[in-house]
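Consider the single chain below, provided in structure tokens and representing the form predicted on its own.
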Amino acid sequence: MPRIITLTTDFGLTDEYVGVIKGVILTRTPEVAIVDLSHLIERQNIPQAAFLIRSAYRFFPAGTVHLVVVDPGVGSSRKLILLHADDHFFLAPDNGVLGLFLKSKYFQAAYEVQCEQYYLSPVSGTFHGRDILAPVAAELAAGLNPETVGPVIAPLALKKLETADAEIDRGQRVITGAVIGIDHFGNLQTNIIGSSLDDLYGDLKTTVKIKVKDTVITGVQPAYADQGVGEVLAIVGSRGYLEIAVNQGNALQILDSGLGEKILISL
């Protein structure tokens, strides 16, 4: 039975790119189920895509094929890879977008995609998502043995993610993180794992100081409505990471902040 294929790209919704990728997949494997995770990743924002796919994949059955196309180096000598991690399969450029799966608790195997017999012809120098990754994803969903995709790659040879998890200073009880994504509501998504707040601060989590630019937020709230309408707050979002939000408002606009903004948490 064909597997599920998820799609995560920075292609947007204006052009034909997403639809064409689906057309390639469905031509090869008509019975496959295709799920759009997001096509509104900020252009070429590898960390945003990396955190999205790590947060989302676990809600799909084992064996799902996840196609991630955020590829600033398309057409260059960068590798295309198939990663087997936590019983899922991930197809993407080797640019760090799968770097969060290289830890031993996730990683199972990796292969360089070198199976030209499955590619579209000719291969465009600007659209490897369509001509290489989409047909290979379709073949995997139809049952292709992943070991036949190409040579094995050691995890140490794969590109790491430049934006890693937040830094934790246990002695000073300080967490330093950053904004790595912005959702449709204007919430600032950070790389600070929610469980790290419980681990470092315990019950004091409700009194910590969270600094974003010149704004200092007191405490982590359990719900948006625990602050007044229009007020800035910190909350652990559905991904399990800290977010900066505004109750019924837009934190991106109100704080005039954005990707890469430093987040500092202390007592």
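So that the term is clear: the rigid core is the largest set of C-alpha atoms that superpose within 1.5 Å between two forms. Residue numbers count along the first chain shown, from 1. Everything quoted here is computed from the prediction, not taken from an experiment. What changes on going to the form predicted together with a further copy of the same chain:
- Val123 is among the residues whose C-alpha shifts by 2 Å or more between these two forms once the rigid core is aligned.
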Second form
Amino acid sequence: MPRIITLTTDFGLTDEYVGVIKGVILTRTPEVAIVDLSHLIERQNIPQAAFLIRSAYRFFPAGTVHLVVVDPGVGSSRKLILLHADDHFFLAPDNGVLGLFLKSKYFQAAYEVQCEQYYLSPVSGTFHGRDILAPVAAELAAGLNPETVGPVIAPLALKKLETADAEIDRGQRVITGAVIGIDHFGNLQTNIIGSSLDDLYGDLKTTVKIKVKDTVITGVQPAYADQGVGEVLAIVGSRGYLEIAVNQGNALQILDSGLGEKILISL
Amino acid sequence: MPRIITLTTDFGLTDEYVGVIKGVILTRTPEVAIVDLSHLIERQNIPQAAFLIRSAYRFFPAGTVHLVVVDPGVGSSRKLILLHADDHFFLAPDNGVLGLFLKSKYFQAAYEVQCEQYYLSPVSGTFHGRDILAPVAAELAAGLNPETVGPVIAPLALKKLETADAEIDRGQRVITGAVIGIDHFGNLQTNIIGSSLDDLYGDLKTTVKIKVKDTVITGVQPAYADQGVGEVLAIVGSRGYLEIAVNQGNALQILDSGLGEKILISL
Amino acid sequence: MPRIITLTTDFGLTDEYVGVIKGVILTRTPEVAIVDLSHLIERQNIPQAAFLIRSAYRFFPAGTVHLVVVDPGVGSSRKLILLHADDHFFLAPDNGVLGLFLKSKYFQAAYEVQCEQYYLSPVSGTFHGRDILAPVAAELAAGLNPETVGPVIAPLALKKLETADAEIDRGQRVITGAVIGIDHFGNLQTNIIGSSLDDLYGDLKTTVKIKVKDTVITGVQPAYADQGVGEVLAIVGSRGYLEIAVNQGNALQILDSGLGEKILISL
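Mind pulling up the form predicted together with a further copy of the same chain next to the form predicted on its own we just looked at?
Complete assembly follows, chain above in first position.
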């Protein structure tokens, strides 16, 4: 059974850049299925891509190859890496975009991509996604042994992601998080993982105070429809993280909030 | 031969939502072809999705599974349904988005989706498209008997679509319709089906008066190029419905019109 | 092995137009892979589509069928053509959009599409991409002999593209080009082919003067990272053409330039 390759980039949808990556892949491995995750990552926004790929990968089968190309350093000395994590394969520049997979619960191995025999020739100075990562992804999907793409790199030698998960104060029973994304519906996506609320608050999850700017929300709801139309609510969203939403409305506009906004949870 | 699954949503193209639906489908039925119809349905605009899917489905083979996820009531008690109509299968929330297929010329059967053995586990309160409809679509595409997804629902028990087809007064030979969509080119899409003009006016179709705001257009043209560049015209568009267009121009801007605008046709 | 079909259109992503083209293709040739190159060509911008398809096609295998539908003359007497060039197949209206493949280094044969037995029935006056080109593309991908689609047309009888490659004055060693596109990153794409710089200047390529508006750039760089962050540079982009860029910035905004801007290169 052929593997799947997913694509996450900041290339946009107007130019031919995504299409030619698919051409390079299909030329090598015609029977692969290619799935677009997003090509509208904000230009060079590494944390946005990092959270998106961590939310998305687990809905694909083990062995899927995920290509993540947000690459402000293309043509510089930054490395290209293959990360083996949670039985999936991730190809990306070593710029932190895979930083959320470095925890021991995910991490299995990392390699520096150096298998020049598979690259397009010549390799441009501007588009390593097409010239290096796409052909290597195609070879991996066709069954290439990941250990042959290049030398092992220790996880400590990889670039970290500065934006991290929320801070949890177990003594005070306080969580301090932040808005790390806004989705198409205006929902504010946070870095507060849903299961941490169960761990810290248990049944009190339905009565905790969630402070966003001047608004205090009481409790986490199971569904948007548990609040009236137009009312602000907190919910564990489809990514598995806490989100601030408005039932049939746009939380971004109603709260006049945005990326980086602090979220404070307490009893 | 594997079936095709089409996707119509209001999820946008920035987030991973569409991609993870594809991941869920391909995990279950790897050999299926997935086709995007639109993910830029205006947020929660049920009539827009309803007219789009009715225009599009007939260009796919019988047996195609169409997933239509515009779902403002996610997590509430609204049902999810499988509709068998005109030899195609449609999966959607029961909110009217499939309302144009309830006429007897299309309708074959409807079922409430209740086959929990196929759902993702756990089912979230926010994303039934991914957790319920995507796996059921994958099973149907792999050959699942539609009668096994859940109990039969009578068509009268299904939610209707409030926006309906145009009214035809056969005595006065008058049609009263409305603009129900604007396409990428600024063409005004109406709810006046092209064949109704032939039925009502026959050869006089080329001389009827078509009133849009203060503009009166004479006759229906066979092609954009039958009017001069920049001129307003009426034409049966590629959907099979009357459209108000401008040859190589933008009718939306030129007529300063929009959604809901009344269209009056008479001799 | 099934062939690939690529799609380049100005249809946008909101309507069902692209999806139904895929439905028509997959109904005829289910095992084909369809790749989107762009559906966000500016409405009826023939040169933009012409440069995009010439940049993209070579990353696909020989025998790929490329459908290019930017068609302001749909329904008029303009021809539809099949062009065989550089071992690829191109289907498009005869309006210049394939004009960059008419040079002898690419051109192999051209045919007027007249194989009505393959068209959808009835053929609309508004959507020949769906009704004529999509089914013919599907048949070609399934192995139809291109000589059977219709009569041969001489290259001189085909519509030319008015926007051409840059002018090279070998005596003065001056190149006069223009900005013919802006990509998603704000890079200014020119019609100056990268290899022409090597031919004309050799090692002096690193010191030539490149004038854009009031800015003079010195030399062509191998990578964005060869200039400081925020600095303007000239580079042979991933298309193989000279581009004006800003390292981790937006040249369109910083230079306040745009489509049609003159680019002058001299020693």
